[in-house]
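Encoded as structure tokens, the following chain is the form predicted on its own, with no partner shown.
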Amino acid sequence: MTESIYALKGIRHCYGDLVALSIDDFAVAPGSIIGLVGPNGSGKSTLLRMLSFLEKPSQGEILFSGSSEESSTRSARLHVTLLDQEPYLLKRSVMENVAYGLKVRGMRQGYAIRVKEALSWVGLAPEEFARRQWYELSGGEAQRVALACRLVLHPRVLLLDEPTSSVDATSAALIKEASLRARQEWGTTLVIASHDWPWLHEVCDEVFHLFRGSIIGSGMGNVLFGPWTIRADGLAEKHLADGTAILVSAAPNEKSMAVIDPRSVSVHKAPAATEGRANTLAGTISALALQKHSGRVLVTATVDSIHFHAELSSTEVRARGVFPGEQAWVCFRPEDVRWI
């Protein structure tokens, strides 16, 4: 059995009276790609900082390659690197920024080849960008340089915190491609926190949901947040901006979170196919992604800024005509929700 590169046991982390993380047991296999999803404030960034050893948990232990002692040493931290959403660059040239980590690790000669390789991976021509200063970069270029600073180290673990949320489409594609290449070429373990659900489901071995600091499940479940209005018949509803409402089974309270299995959600192009469904919501198909393991297609439809995911076969996708940019109707039963 392969030893986990990370094993978290009894983790509790607090900021004052606020419990930011509460994870009893969590493991990451070496060379795997793990996705983290959840609303802002759910604990994703805190968990990544723990995995990068930038913060120590208030309680519990983090084993790295089977050793709790190693996780607190400089040796372990040298194998792990974190890319934040906002790039931080030193006030110096691109070459000096990317080479900095190597120099800190004692490589003060022969680093130019590694720097050029890292810049090429993120789509920045070394002959053009190596001498540029940090202030001469666009936002997308700065984020790619920040990733090159990590890739040049050939890390065992690359942690990514919303790496593409504030960059242009070209930079986002290059960041995604370079990150996956690290896994392919070096066996780097990737842990990615992102709101880009279709991409995560396409590339990750497993996707975990965080809510209020806890891992509440895995897979591409649909998540619905309150506030909920409790009706006289015991059901609950969430009102949308267009005047429609989502109807669900009795909510524990108005701030509860509902989870719906994608297999319980149906997406149709023709409204006639949705007749008699308690929840029939008009939206737009925003993405299609082939699922890594099942071979089925994950269809993402956006309804009033809420992303719904449904699993269809490729035959069903073609037959129903549900393609990106097309209007569609999302259906599910009130009793299909699970409350968290």
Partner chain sequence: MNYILEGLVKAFQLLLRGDPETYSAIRVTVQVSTYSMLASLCLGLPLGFLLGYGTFPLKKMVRTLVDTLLSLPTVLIGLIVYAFVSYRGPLGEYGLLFTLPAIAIGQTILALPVVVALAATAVESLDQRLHTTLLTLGANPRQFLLSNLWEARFGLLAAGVAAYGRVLTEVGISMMVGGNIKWHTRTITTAVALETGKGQFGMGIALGLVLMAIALTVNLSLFFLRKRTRH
The other form holds:
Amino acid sequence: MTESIYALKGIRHCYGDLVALSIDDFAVAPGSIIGLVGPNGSGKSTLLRMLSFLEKPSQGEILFSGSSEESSTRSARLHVTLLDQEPYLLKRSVMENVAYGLKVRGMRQGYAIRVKEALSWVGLAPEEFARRQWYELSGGEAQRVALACRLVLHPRVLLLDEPTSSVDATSAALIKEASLRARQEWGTTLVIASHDWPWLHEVCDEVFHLFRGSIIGSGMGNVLFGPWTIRADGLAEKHLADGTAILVSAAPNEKSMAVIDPRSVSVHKAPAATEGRANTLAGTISALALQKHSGRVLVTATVDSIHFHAELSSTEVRARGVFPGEQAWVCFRPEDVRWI
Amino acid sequence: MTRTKQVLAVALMFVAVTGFIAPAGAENQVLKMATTTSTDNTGLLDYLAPRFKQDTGVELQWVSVGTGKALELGRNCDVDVLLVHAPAAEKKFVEEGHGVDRRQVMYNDFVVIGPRTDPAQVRGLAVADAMKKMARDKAIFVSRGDDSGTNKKEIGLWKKAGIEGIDKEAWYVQTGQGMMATINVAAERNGYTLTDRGTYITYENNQKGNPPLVILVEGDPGLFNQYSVIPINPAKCPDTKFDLAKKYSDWMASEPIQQFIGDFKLLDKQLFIPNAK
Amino acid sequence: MNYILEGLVKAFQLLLRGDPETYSAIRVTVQVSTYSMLASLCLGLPLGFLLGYGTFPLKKMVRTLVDTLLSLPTVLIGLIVYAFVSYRGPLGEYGLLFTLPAIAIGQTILALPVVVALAATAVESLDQRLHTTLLTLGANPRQFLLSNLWEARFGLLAAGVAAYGRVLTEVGISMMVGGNIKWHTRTITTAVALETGKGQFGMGIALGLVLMAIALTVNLSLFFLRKRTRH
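Would you generate the structure of this protein in the form predicted in complex with the partner chain, following the form predicted on its own above?
Now the full complex is given, and it begins with the chain already shown.
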């Protein structure tokens, strides 16, 4: 078994009294692609800052390639780089921006070739963009230049914090493509925090769910948040805007969080005949994605702004005719819910 | 990177051009003197210094300040020699051991100037009578009030005239500034003041021959203003150039230079009367 | 009041005829202000960065102190420097009184709070994401400091211009510790004071205008430098 590139043990990080991150055991294999999902404020960005050695945890230890980060924060930082959601470009030309990381590593000559390569990876023609100034770029172009600044370093680890959430579709596609190419060319480990579930499920070896600073599960679980209303019969329900409700098994309390395995969720074109108290919720198909390992299809349906993910075989998808934009029914049984 | 280098190069050039030009003239003997504004402002020192250099090879550098400050610079060993005009303070300075071989070299005179209309009627009076009259009429009198030689002289004159406690009188205006500024204040306030003749001649000339203030009292022996050269005591200030200071003192008192001082004219008027003994 | 017109005409005469006394004063002024600006920038920029970026106890008090020092009067600086460099002072043995280095020391003290305070403000107003970006791209502490200063360069330039303005126009320090010695320590401002003392108001105004011309030259070159670094 290969050594983990990251091993986190007993991490606690606090901002004042607030526990921002609490992870007992977490490891990342070299060359893997890891997804982090969770609502805003769940600790994704904090975890990425730890992994990029920009912040030290209040307690606990992060091993990088088996050695403690205490000994060599900066040397670890030379192999690891983070792309923020809102990129910052230095007040210099695009060429100088992308070359910066090479120059601080002591590269004085020959960086132009690597800069041009990195720019072309993110779809920016070097002859057109290299001479541009920082204020002569659109938001999407700036984000791509920021990615090129990281790619040019040939990093061992590339950490991406919501890399596509605030850019146009073309830029988003180019950013996704270039990140994966780094993985293919140099075996770069990718850790991606994103709300883009289909993308994560498509490319990631593993997806972790964060909630209130903790990793609450991995895989393709659906996460349901309260508030729950406890019913007389012991079950709990969450009221939706259209008057219907999601029914789940007995909730520990009204703020608990529930997880449902996508394999327990089904999506149908017509309301299926349901047995017992099963949920049948009206929604819209928003995405289809091929799962990297299982070869099955992850169908995402949106019900009153809640995303449900269901895992179907490609045959089932074709047979049921569930395609993006179509109305569909999301079905699952209340007792399939697992409480966190 | 190239831009940073350019900026650096420009900065270095700037330093090179400005910084490494050696001060004019090769390394030579320099005598530092503290003197009063009157000798500098009249141009006397600009007239004497080249001759001193020619005769002795020593460069004379001077700072012109009020007599009070000139004496203070001497006390702190910051200069080698003084050329000042405040006999009482000078005597005290020498008695305290800060200076040695005080030598009187020349004098000029003070004049009382005032408005042409002469509201206190002091024209032609002896200086003591004039002071008394101005105090009695509460005529505006503008004083330097800066502890300079002129200011000390003026305070002495009030004392001799038996007038005291005028410091807070409304008619007694103290400027705390140099002679020319003080004359200008007197002109603006239509008042009297005491000035050295040299500054007045300059002032008169600046006014294109039609000055609002004119000389009202002059020629009284009490208005004479004795200048002395005082080398700083090497026993107190071992690093001062006593030999050069002495050389300067002897040079100032020598026959040809005494003659030379007498020949100095500002706008065709003699300013300093040599009287070295 | 035709001093102003007379001054304007004389200013041109002095410059065009190459009046040696005027050029000596210009040389002294430029030389001494260059020394003091170099010293205050070398000391002030890192200190300003620390004050703007760093976190340390009593930071707010230090900030207030620096802001207070902005109003340090030049005569007070002159007196303090005099007390130090006078023969009887602690630095008396170096014989600095009535020399350009003495003036430069005083002017550095004058300019330093301006540079520190404005540099701190410029560094403070930098984007937080800049710090993250520099670190994650691998900058070491020295590169981090320099890159921060470079990012704040427009603010720092303004700090330099403000400090230069104070240095160029001060008269108290030059007069007190320079002594206004002709050909040696006579700056343009002390020459103006002297000419005013002599009643040569026109000449005073002429020299004042020469000083303005120097300031204009410096600011114009900075303006073009700034344009170059932008494009």
